[in-house]
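Next up: just one chain, as structure tokens, the form predicted on its own.
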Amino acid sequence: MKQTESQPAQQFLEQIKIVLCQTSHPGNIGAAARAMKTMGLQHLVLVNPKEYPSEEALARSSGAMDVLENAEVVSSLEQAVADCRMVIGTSSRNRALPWPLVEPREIKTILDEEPTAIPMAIVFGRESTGLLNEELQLCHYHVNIPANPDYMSLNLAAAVQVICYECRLLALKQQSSLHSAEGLDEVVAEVSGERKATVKQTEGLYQHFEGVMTETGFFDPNEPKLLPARLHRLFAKAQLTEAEVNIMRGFLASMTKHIKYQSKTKNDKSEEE
């Protein structure tokens, strides 16, 4: 008899987006939604693929034909990760700027702690390159797979197949906890105001901030050095909620304000004199 995914499951893996980031070889986007489908993951998001759709991708998918057609093209990572409350970014480098390193088993960890950090985005970058830094700075943690150190060149469809099977066993061992069905909607009713920060308002918070920053003079846009990576790595940090994002944004607005207030005093008493 064939089994079918349970729903506590399903619910869950169908909140993890996985995302492919300017994919040169279309067989390698089949390959990974293979991998997505044989660990019950449906949602692959492509951003800017060199060649896709591709008859290679069909051929290379064996069956997962169901996830390529609903498989999502976008032209940035921001677009494809702006509703997500968790972004994880694969990386195999050492960055110039440290940033919260992780091992595929410890997401489980990192969900349990935050159990509304969905839906949730895992990002793959070039087969040659991996992700840029600036694309990394999307991300709130950075995944490594500890290959062999002598030989660590993962093909991107086997690095798929990895995150997904410990996506799979941390989807099952959800079935008797809050992400079950009725869990998780107690969860996010309890603390709806609570919930992680999507993408989407985080980076909004960051653009108000650097207004701001760039309107007192503290930032200058022509020379950036490393203070747009730090903030976004001290927010990725903070695991900023909804609510403290409205807070952070308002006591900015009011900034604002307040300086086009002491800007028009000035100039009303200079114009006076």
The other form holds:
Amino acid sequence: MKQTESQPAQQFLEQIKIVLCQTSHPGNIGAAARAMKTMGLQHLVLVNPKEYPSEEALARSSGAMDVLENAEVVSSLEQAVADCRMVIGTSSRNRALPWPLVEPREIKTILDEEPTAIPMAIVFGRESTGLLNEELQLCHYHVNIPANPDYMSLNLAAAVQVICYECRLLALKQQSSLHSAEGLDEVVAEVSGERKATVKQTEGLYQHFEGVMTETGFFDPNEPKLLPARLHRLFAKAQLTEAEVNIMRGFLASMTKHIKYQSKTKNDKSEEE
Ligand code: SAH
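Okay, that is the form predicted on its own; can I get the form predicted together with S-adenosyl-L-homocysteine now?
First the chain shown before, then all remaining chains and molecules of the complex.
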């Protein structure tokens, strides 16, 4: 008898997006789609692929054409992950600014501790240069497949396969429906406002911060240095909830109002003099 996917496993895997950034070789896109489908993942997002749609991608996808047909094509990583509450970036090497780093199997621990952190995206970089620093800074965690230290870099589709396999193991272990859509509703109802903020909400807060910091003279956009990266890392580590984002934005708005009020009274006074 043909086996079917259990419902909790399927519901969990539906919450995971695989995002490929600026893939150069369409064959890798097809092979990644195939790797996803074998592990029960469906949701593929392509950020600015070099060559797509493509015959080669279709050929390499084998029987996973449905994953390719339903793939979203977008123009930035920010757009790809806007609705996600957890973003994990894959990287084969250490970067200049250390970031919270996990091994593939630790994705389970993250989700056990943060059951509201879905939908989740797992992001893969270019064949030549991997992910850009700005892209890595949009991620809450970086994940590294602990490969041979003398030869760390897997083929893109092979890396997708390894990560999707870990997601599948995780899905198969879903005894309860905690991470399923129904389970999530219960958690959210219990902790109203305590749901993790989406990338769009957190980026909105970051932009707001940058605006106010520029206004006060604390930040010079012409000489940003590491400040934007460090702030992004702070937000990634804090994994703010929706309620916390709202508090911070409310505070920033009150600061802007206060600064405007102060400069208005100062102007009024100097006009009187
Ligand atoms: N030369 C590139 C490697 C790109 S490999 C670099 O220096 O970064 C293409 C993509 O496959 C990477 O961006 C990453 O998403 C994934 N990948 C390859 N090897 C990996 C590893 N050991 N751990 C995690 N991801 C890996």
